[in-house]
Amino acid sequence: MIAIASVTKTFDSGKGRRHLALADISLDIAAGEFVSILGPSGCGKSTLLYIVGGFIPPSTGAVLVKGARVSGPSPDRGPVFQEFALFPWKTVLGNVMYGLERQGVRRAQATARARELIAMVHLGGYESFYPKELSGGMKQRVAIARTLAYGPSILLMDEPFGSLDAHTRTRLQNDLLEIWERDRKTVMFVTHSVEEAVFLSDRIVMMSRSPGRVKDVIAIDLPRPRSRADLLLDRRFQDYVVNIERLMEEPAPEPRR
């Protein structure tokens, strides 16, 4: 589904200085796979996600989606960011309908689809509410429903639960897995949380400190569907969390020359 081939990204940091954000990233992600990108702040996790999304170009290398080179954003790749980016003048229903209407879907059909998605993210009854009337977790549910509305096969999620309290974050993790189990979309999920990555993922891509390189790729062999209550009692889950925490603290090996 996604092939990242030798991607490097350098930014101009001003006064003629260059900042190497990503160095020679190569990674393949299969259709329907849930992959988390994990690493310290400033390692280029979000930069990699934006390159896959087509929002910024790589300096060298390429990203292919379904065999086609990424040259810009596409409705096939749906972003969900930490900032909810909802239209404050639109209701919940209006926000979720927005992408459908831009695609030319008839209003009645768009309304029906939007209501279905609002129910899916457990916001039935809030269709006429405005963003200012919603909690942070509810706003993120609206943002997820709005992205799902135009039917992307890939979800690109950049710390979508990072600003939420622990209880709301846990609920939204469960909601996301429920949606993923139903549709099996391909997901790239950026996070700082080891426990979140282990709970959600099929594989975790560990990145090194800046410049970001792939430090390790860990397959998460835990049963699905997943229950947090069950996993917290599962020694394998605990071992994954502890071992990955340790791995994050280890220095990355020097790149081969």
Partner chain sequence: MKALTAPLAAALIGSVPILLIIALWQVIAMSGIAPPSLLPAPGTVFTRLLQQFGSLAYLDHAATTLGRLFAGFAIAVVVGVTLGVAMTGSRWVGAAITPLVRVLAPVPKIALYPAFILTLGFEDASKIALVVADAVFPILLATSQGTAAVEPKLAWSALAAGASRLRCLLTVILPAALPSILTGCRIALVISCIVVFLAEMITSTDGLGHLLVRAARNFQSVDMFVPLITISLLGLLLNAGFNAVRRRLLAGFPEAD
Given for the second form:
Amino acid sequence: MIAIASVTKTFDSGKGRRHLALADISLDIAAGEFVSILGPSGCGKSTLLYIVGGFIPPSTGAVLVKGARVSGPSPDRGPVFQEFALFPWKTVLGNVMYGLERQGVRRAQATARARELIAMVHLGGYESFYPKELSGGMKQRVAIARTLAYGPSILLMDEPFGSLDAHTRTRLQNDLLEIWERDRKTVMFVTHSVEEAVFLSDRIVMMSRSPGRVKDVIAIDLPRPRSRADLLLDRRFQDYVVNIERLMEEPAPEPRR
Amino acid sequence: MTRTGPAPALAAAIACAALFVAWEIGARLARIDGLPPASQALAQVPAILGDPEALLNIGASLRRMVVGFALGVAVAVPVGLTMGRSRHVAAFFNPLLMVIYPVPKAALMPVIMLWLGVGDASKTLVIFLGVTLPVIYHSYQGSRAVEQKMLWSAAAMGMTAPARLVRIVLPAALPDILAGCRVGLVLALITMVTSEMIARQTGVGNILFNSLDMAQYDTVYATIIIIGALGFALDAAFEWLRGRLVAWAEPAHPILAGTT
Amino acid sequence: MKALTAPLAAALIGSVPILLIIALWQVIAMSGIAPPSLLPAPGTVFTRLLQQFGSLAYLDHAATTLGRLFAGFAIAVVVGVTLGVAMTGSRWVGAAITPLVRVLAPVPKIALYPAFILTLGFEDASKIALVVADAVFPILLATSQGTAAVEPKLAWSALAAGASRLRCLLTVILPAALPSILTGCRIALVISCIVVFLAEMITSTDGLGHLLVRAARNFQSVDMFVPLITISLLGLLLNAGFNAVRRRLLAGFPEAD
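Could you please show the structure of the form predicted in complex with its partner chain, as a counterpart to the form predicted on its own just displayed?
So here's everything in the complex, that chain up top.
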């Protein structure tokens, strides 16, 4: 489904210096697979996601989606950002309808479909609210509905629950799994929380920083559908979390001149 | 926009050249009496700059401008900083400033001339009035944005309130103050030219309208070029100075408010 | 209760300096230090002001001033916003216009007035042109800075939903930059107010600025103060009106109030 082939990314860090953010990343993701990209901040995991989204170009290498080279954003790959990135001048309904309108769906139909999606993310009744009137968790639900609206087969999630409090976070994780188990979209999920990655994923891609590269790929062999309460008591879940956390404890990078 | 070496200066030079070329072509095509080609206007510039009387006029204008600007900054910065740190002081001055804001300062010229005569005092006062408002406003914004916890730390170290204003608020608000000064400088120039256009006694503004009355169109346009160059040069010089003084601050935006 | 008293107290404190100035004015006028021909008593001036507000001839002059002001401001908004958006939307337009703006923005536009008179005549056109020249830069700069500073993830969300680049520029970047654009417009509005008055003072046969100059020539000191107070009131009214419009337009934005 997604083939990342020898992707590197260098940024101009000013005064002629160049910073290697991603060094030779290769990775394949199968259709319907839930893959987490796990790593410390600054390891380029979000950059990798943006390259797959087609929002920024790779410096070398290429990303193929369904065999076609990615050259820009497409409604087949829907992003969900940590910052929500909702349109502040549009209501909840307006935000969710935006993608449908761009797809040329008729207004009446788009409204009906948007209302369905808003109900699905448990926000029925909030259609006419502006984003600023919603809590962080509610905003992210709107963002998820907005992305699901135009029917992408791939979800690109950039630390979507990173700015939410612990309670809201677990609720949204459960809701996301529920949605995923129903329509089995391919998900690329960037996070720095080990527990979150183990709970959600089929596979975890661990990255290290300076420069960002793939350190390890770990298959998570836990039964689905998953329930948080069961997993917390499950010895295998605990082992995954402890082992991955141990792997993550790498020495601090050398200061570079 | 990346700032790399001489590129912006080169771009500005090209932009100037493009303006003059467009003017030259436009004037030759349009053939209006009131619009001589750029080359004719440019040819007049050395004549004006070589005329001792004109130079004296321009010098006098600039002197008034500098005095008015300096006085304006000296008054406006303390007022703005105090407003930013005290709600009561801000409430005291804000409505007054709002009422004065839309009044064209140069329009006070006839009234002030009535009181102070047509000499330097009137023109300097008008420039002073034109400068104070933007400088107060920016100092106020900068002072208000100073992190409260920074002041708490200073107070805990035993710094008195006036000392905090000078040693903490002033440097912290310096980027904003200088942004205000930049607007104020351009405004000083504008107020200067405008007040001279209205008072019609001496100065650059007077040269402009005298030559207009005498239908010396080349001189009119040459004077416009000189005033424009003056504005650009003053702004560029100040921007250079600002870059030295607050190298630690974020790069400045181009001026937003630049008029009368 | 407290919410009501705080602004009230602020308004009371704020009225002190204005009242003080009027009181001082009254005292000086009464004491005879300044003869009425130099400084008429405030009572005389305000009576004359009210009288003039009932005079059709005076209102006609005010309407002339307002007409020029709005014509110039409207043109400046259209030109400034269009160019500002184009600068962000196209690298080429940006590269072409940025240096021009850098050169022209600090030029005292009032110096161009003789040129406008020579090319456009002594009537409305030259005054409107001067208003445009002065008002366009704050709007253009605010628009180009505002649109350039829009969170890229907002644009990415739109592009991923299937919006074209142009569509994204018009339906996402432009509205997202609205708070900044309106700030530029508000500065430009006050500038327009000032400039139109000055232009009328320099050469005109009608408008509020002309009334001031005419009064000055005839040494009618009372009639010099009346247009000045009128323009100040006009500025306050325009500002209040603009704020009302702004609150409506920015309904969803956090910075609406």
